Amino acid sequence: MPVKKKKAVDVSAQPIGVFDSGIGGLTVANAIQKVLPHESLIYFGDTAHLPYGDKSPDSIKYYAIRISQFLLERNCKMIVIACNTASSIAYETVKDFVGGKIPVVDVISPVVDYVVHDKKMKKVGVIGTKGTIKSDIYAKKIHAASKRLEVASLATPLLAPMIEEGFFNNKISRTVIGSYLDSRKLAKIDGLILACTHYPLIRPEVEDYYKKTVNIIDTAGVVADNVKKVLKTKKLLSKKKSPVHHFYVSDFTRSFEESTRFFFKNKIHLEKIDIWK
């Protein structure tokens, strides 16, 4: 009796896995959706442990590995670490854990490449969580690629929790944002890297502060373009006409649900799941 051949798996039709400590990574997921409308997404927001910015490196590496395992179990063809803190601390750890089975994209390297190739930029500012700024990852990578660029980094720890609680586009957010951007460290910058995936949600307020005198870099868009480039290079672009998105959280919060619906309307499946057992 002839042995039936197993049907080949269409890897390109499998979803892209995206994770962050909370709602910030939704800015990246939304940008990916716009650039790659045929791709399905599985998003994991680790709301039980946010913010990552004040966690120890060992804790962040543990969270990243466990979430990556969760995404692999759901047959993701790529993992996007949509968190600057996790990207700066756990990117190599996740790559080692995945072992080359699927590509892993961080949110730092694509932005560094973008800044380095912008010849008009002489001094770039970086704002992010304590963890990201303490790692000095942006300055190290930028200086390794270009000696001409000056980098000014500033920790802005109140911004991510503020955004998670839904405080943006109001008097409170404008006051907090202004108090940080007034720092002498950021004087005479040509561009500003929003080095936290939460921060694109306050980009209009940052732009308003600078009155179009500073290039506010669309980090989510830059990362999404890189995701497309990697998938195209590896021949993994999906041709599906009806992508399906799934959103998981480790702890349910109303702000996460509202933000998810803001980006993806009602076409979502939001589920709380405990992957730490």
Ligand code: DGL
Given for the second form:
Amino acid sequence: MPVKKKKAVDVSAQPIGVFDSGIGGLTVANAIQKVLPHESLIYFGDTAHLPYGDKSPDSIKYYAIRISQFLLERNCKMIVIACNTASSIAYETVKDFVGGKIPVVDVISPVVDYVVHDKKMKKVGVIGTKGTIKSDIYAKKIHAASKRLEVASLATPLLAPMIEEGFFNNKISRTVIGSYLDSRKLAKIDGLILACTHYPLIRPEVEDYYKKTVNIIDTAGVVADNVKKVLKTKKLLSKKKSPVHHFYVSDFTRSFEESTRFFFKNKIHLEKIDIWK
Ligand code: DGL
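To complete the pair, please output the form predicted in complex with the named molecule; the form predicted alone was given just before.
Expanding to the full complex; the earlier chain stays at the top.
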């Protein structure tokens, strides 16, 4: 009997897996689709466990491993942890779990790399969830790369739930944002890291507050450029003409659907899935 030749799998055509607690990672997914228009995405928004910012490190690690397993089962060629909280607590755990099978990218390392190479910056502010700020990961990583920069970190726990609710660009959001940014800790900063992937959605309000005196770092864009760099190095860039994106949530929310449509127009496949059984 003739031996059937196995068809070689084109790994580069497989999707990129992206996850966050909710809509925040969509800002990263959106930046990826702009920089890499031929890539298909599988996005998981863990809306059932949102917000990640005040969960224990053990819970975050558990969620991150289970979601990574789901993305591996969906044949993703790369995992992007599109969440600062999960990146700060579970990046090493996810890498260990994946065991080098596919590349894992976090949202913190590329931003740190960008900031330490900005010679004009002297004092950089970091705003993020309680989990991210408590881990002190930005200060640790920045100081490991450069002693020159002063880092001022501030937890802003109301922001992610507020944004997830679609509550931004209004009088109340401006008051909440303003009262955080008024903090003396952030005095005299010349750069600000939006260390939560939800925050690009309030970037215009942050910019209005600082009236162009502070460089608000485009963290989603920096992460997307890094995704491209890693895929290129590993020869995994897709040449697909018509990429397909799939969005999964652990709990259906109107805000998630609206945000997904906002970023990805009408061509979306959104499904609620229970991966916790
Ligand atoms: N978007 C996430 C982050 O970057 C999580 C926000 C949350 O769920 O608390 O930290």
